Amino acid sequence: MSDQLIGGGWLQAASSSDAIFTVEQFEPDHEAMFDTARRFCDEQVWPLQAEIEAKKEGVMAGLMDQASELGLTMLDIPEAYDGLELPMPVSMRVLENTAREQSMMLSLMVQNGIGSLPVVLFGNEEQKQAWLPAFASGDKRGCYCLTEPGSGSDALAAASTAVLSDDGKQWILNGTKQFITNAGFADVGFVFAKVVGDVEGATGFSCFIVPLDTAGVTLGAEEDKLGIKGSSTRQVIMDKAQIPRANVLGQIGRGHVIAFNILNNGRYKLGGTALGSAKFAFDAALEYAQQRKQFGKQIADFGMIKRKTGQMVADIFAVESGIYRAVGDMDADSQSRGNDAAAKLASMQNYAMECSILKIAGSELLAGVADESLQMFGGYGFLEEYPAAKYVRDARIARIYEGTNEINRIVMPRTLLKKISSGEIELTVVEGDESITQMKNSFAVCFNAARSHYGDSKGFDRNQEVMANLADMMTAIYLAESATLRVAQMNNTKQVHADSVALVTLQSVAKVNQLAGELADHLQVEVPP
């Protein structure tokens, strides 16, 4: 297998990347795709942002509806259950520009994502029948349980139960999750609880397919957010609920396996759909600094605004030549596994590491230029009537749900050692002066003196500040090649392109030299220069 297609092989200093994908490959049937989800949230949803921020009874039910006939709800649904089953790039796609609004972004990504892949990626035959053509027409809609009041980042914590009836027939669930998106107007949850008992030699945290009309389960009032007002958010109670034996998703014991890996999909179709969120948001921003006047020019010509415009342009391109990079990559690592479920499988944990970078970008993307766009409109964004005080509050949740930033700034150099450790990869220090060769010898450094430190065992992570600045040279790394490898493709390459890869390079340079030097005063080492 080529570095391409190893996740996290990009970090070798002596890695030679091949050719990634970049949004420049697109085909114009794709682009037709883009431009109809485009549209729709355009035209249909945004007009209607104000009743859908109030909840307004059937609303965003049928945006929903409208969003199917639209086959906005089957995007990565397998074509043999009438499913379009769109390359992974172009899903994405699809998803970043219905961003504009994010409370129906956010039900979409759900119904695309997390309240319906289960089924595709863990589900049997039976399942997929009963399920998926159902989730790609729109006639039912999932949910994703798994988070509790008093568990959150610790999923293996859950309190929920599942006990196998006297007649062995039926499910018997007890228990809460909490913040569950698409609640309201699901069909289906899938809900991780642990089995109690020995059945058929197996025990423990499992997933259930738990219909939301089932006797004994309950919803929560709709939860008054800060942000993403419009999406639903409650609770899922459930007292006594008897499901069928036969609703049981994968291997009983082995729930932790859909969980996690469930998460990895989310986690970079959140990142994308941050980076659509965060276009609307500059857009918005750049019209009005345009249009608005002080002093006798537009303010969009003072030297300020200039910059913030110009860091928000860079970055922008960085994010979005990093998401479609990783997600290039993973589709091609599950075509040449075969491209079925299995192969969908592996190819999210060989790249958990990007999907965890991803996440963190997008998101953090997003709040950068959600903040700056309402800096951009002056007092007027702090107003409630113009868009930016909406971005500012809707991107707050980004880098919180689908693990938080911190988590997975914890998963990335833990997910890296395991793959050290299997001989995956092997991270050296090479010659070279090119900058991105350089950030990669200084990373290499840090990263093995982190281990001769904190040794290989479960105890390696046990440092989060050294985590979180291992996890920050990646992702500076990760976006400063991708633009650069991006560039280098293009065919009509311009000089805000050229601009924006020299102010990456340059910024994420002196960042991972200062995270380095954090590192090595710590542990100790000397990192090249």
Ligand SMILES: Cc1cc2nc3c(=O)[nH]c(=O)nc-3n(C[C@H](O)[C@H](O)[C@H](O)COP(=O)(O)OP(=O)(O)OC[C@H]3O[C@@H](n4cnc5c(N)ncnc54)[C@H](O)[C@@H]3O)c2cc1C
Contents of the next structure:
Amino acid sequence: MSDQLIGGGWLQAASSSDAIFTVEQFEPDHEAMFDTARRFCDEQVWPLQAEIEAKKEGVMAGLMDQASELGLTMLDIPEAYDGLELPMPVSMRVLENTAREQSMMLSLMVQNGIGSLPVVLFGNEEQKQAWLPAFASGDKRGCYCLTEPGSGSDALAAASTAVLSDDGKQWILNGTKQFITNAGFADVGFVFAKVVGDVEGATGFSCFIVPLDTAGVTLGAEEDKLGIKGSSTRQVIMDKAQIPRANVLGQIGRGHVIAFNILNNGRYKLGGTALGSAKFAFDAALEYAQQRKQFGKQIADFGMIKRKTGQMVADIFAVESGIYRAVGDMDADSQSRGNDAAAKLASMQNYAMECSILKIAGSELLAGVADESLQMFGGYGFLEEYPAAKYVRDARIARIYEGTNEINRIVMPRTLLKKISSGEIELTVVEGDESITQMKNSFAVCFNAARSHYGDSKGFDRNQEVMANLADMMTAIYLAESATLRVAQMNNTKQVHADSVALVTLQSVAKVNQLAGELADHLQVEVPP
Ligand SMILES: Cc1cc2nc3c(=O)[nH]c(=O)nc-3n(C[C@H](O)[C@H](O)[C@H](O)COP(=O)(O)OP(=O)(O)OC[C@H]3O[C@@H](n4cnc5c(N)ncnc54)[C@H](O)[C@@H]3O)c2cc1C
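Can you switch from the form predicted on its own and show the form predicted together with this ligand instead?
After this comes the whole thing, all chains and molecules, with the earlier chain placed first.
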């Protein structure tokens, strides 16, 4: 298998610009789809901001119906079940274009992701027939019920239980799920609970399809949130809720496989939609800066404002390059395996590390851009009347859900350690004086030193500060390399893109050097200059 189709393969070899997917490769009919999504959000959603924020009865559900009529809830449903089954980068770009109003974007992202993919990827034929055409048309909506009051990051510690009834025909579910997006208008939840006792030789953490109109299922009140106020976030409470025995999704005791793989999907989609929101926030700030005058000049012409906009343009370019490269690689990997449910699953597992990179990169890009955009609005940025305040409020959640950014920083080195231990990846120092090669060499030295110091993943886990540095080095290298390769692939490179790559590379080298320097002291190893 080529390094391109090994998740993390870019760390062990030079990557080729020909091999990566970039947004410049989208076809005109794809662009038409992106335009439909964007116009829907500009024309139908954005004007209803106040009603959305106030959670006016029926507004979000009505917009979801309109979105379904435009095909925006069938992006990843297989064609065999009336969906569009778009290539992953196309589906990602459609969602990115819905990200101006983030409550709407989240509702759509859940419907096209964690609220339907459990059946796409793990359902049996009967379950697929029962749910997927209805998800595609928007007749039914799903939600993903993993988190509990006592178990968030430590999701497998869930206390919810599933007991088989005495006659063996029903599961009896008890427990409370916390923070469930779209619960307020969903028809079904994918609920994770622990099977009590031995059932067909299996037990433990499992996933169940729970229609929300089941007797014994109730919802908590809508949460009063800092941002994305228009999205539905409620508890799903199960008190002796009985569902048919056939409603187990996948295998009993294998719920963790569903939970973690669905999260991988959620992570890359969060990265891409955060990128979209960052672009909208940036556009609003730039437009304002070109109109607002102080000291007789447009504020956009002041050096410090130019530096902010230049930095934002470069960061957006780098994150966009990384996101579509990884999603393109995942798609190519899935296609090479036959592109069925098992292939899609295998490709998401293969690129789990990149999914975490995209989640961190997208959410932290959005945090920075939303904050600097508000700064460009000055005092008006602090007023709800202008868009910047809402972008800042709405952006904050992105660093928390789909695995907090701390958890994702743990996932990355852990996953790489597994790939190295299994022989799939080997990190070595290679010849070359280009910046990207030098950063990879520093990383290889640091990671190998950490491995010989700490041995296994338990040893790594006891040294989280080291893991965080390694994760941040990986993210910096991946984004800088992706931007560099993208520009190399472009026919007519615009100056702004060349400048973006130069800036991002320079800053990445400085960052990687600093992180490696800290690790060198800690691990008592010499890092190549
Ligand atoms: C608006 C919203 C929508 C959501 N939607 C859904 C949904 O649809 N379905 C669903 O199942 N869940 C959903 N969630 C839940 C979300 O995924 C969790 O909030 C998140 O995983 C964190 O869990 P927690 O809130 O319990 O925080 P905790 O796990 O208690 O974490 C608290 C802090 O400790 C840190 N921390 C925890 N463990 C470690 C560790 N090992 N090392 C270092 N730091 C650590 C965390 O990074 C965090 O900073 C949603 C949450 C919100 C707020």
